[in-house]
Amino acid sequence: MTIPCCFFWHLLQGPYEPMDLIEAIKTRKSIRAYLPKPVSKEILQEILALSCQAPSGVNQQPWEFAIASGHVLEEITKRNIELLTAGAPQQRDYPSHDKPKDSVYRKRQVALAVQLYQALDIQRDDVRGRFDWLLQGAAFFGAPAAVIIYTDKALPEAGPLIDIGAVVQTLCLGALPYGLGTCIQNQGVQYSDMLRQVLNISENKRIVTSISIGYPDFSHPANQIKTGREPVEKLSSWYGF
């Protein structure tokens, strides 16, 4: 049975449009360009409250949020771009690992890059164009708000990641009925020490990822693409059916 989002949205008071849950899952995609329109604190609070209903093993709820907008997000963006332009090495609490060469994971990553660069008319040998696009990511693609998600270092390093994945997915789906788009971005947390300084995040916390959030600019070519997914038949093995 299809359960409409409005089944649980009746608890909230906000400018949302009820959306079928299955439709939301199928249509959600990464938004990499946003309109210059602010998102209110009240709407963000409602979306975060909904996201905290995500499943959590033994109800540990290992997630915490720092929400940046306005001059604070501008400061983070400015420093991100300065560090990236200066060639500063990445300093993530969860290091980014290269995909194994010739693996299917690497091939999927490359396929996405090809889609994006073709949509943006960035040629393979256009080093400056590629770097400028990298800077757009460091600037949260112009989103009016960003959510930084972190957890406690008292927990095992990998322990909270499944729960945090659940809260991230719930947040991204919960944004859709408000007409908002999101992009999950490890690029936004590539300089953890800088984020701790600007957002006053304790050294006892481990920064996991970030989410850009705002009203999508669907006229931008980067928002025209839709990534494919492998058929479930290729990814699953069935037993006892």
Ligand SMILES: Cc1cc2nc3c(=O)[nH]c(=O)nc-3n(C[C@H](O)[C@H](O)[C@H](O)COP(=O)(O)O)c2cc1C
Second form
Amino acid sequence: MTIPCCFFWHLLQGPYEPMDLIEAIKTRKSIRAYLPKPVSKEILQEILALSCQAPSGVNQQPWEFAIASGHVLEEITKRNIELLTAGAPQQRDYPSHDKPKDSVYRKRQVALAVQLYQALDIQRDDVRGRFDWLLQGAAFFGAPAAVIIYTDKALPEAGPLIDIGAVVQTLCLGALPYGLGTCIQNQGVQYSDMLRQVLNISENKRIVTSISIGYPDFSHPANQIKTGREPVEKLSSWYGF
Ligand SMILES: Cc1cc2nc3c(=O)[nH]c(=O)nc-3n(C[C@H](O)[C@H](O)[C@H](O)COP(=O)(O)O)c2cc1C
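Take the protein just shown as the form predicted on its own and give its structure as the form predicted in complex with this ligand.
Complete assembly follows, chain above in first position.
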């Protein structure tokens, strides 16, 4: 599948057309393999400017970005892989939590893993294959650029997260008209001390997540999956209709 980028192109310059937005929302999916083709700084600047159109509480815009490419991204990747291979414990500013056992959240997580590992032909007992895939994630799936998103410790810990969710989704959608794919990656920020050091991010900032970005390799099996969603009827209660 290729993203019909010219189809979305006028989103950037023409009037707002709801159908195109619907198509963009439906087209976006996590991209976990990229072509070895650089993305220009100008394009990344345009996409970041678009993403900053996201709403935020009292327009506080609690987001900041470090964009890494070239030798800097190579350094981060190398150190991520070294740390992961050495079994270094994660030091995320927003720690990940195990999903409650038997919960629907855990079931959905497992369903994603099954879908992905089936596509990649990695068997359940293939510990090496699974670890190699983790290393791919630590390498931002070969993307030519990665955006690290952080916020300010002066704000309450959970306070900016809705705003940051909005900027992240806007970035992922805004990348589509440029023919670019993205993957939001918490695994890209699992070693926050290392990122702080390489990217010179102050101790006053909380690193939230990362997004790999690049031209998708649609021939890769990881990019052939499309995840499902619960039907809205299961998730919603309606009143006064
Ligand atoms: C906050 C957040 C963190 C994520 N972290 C990772 C990650 O570390 N690695 C990864 O492969 N995908 C990651 N994802 C992508 C999700 O797995 C993906 O969005 C979900 O499975 C739905 O699939 P879709 O994006 O293709 O629609 C993350 C998504 C979000 C929103």
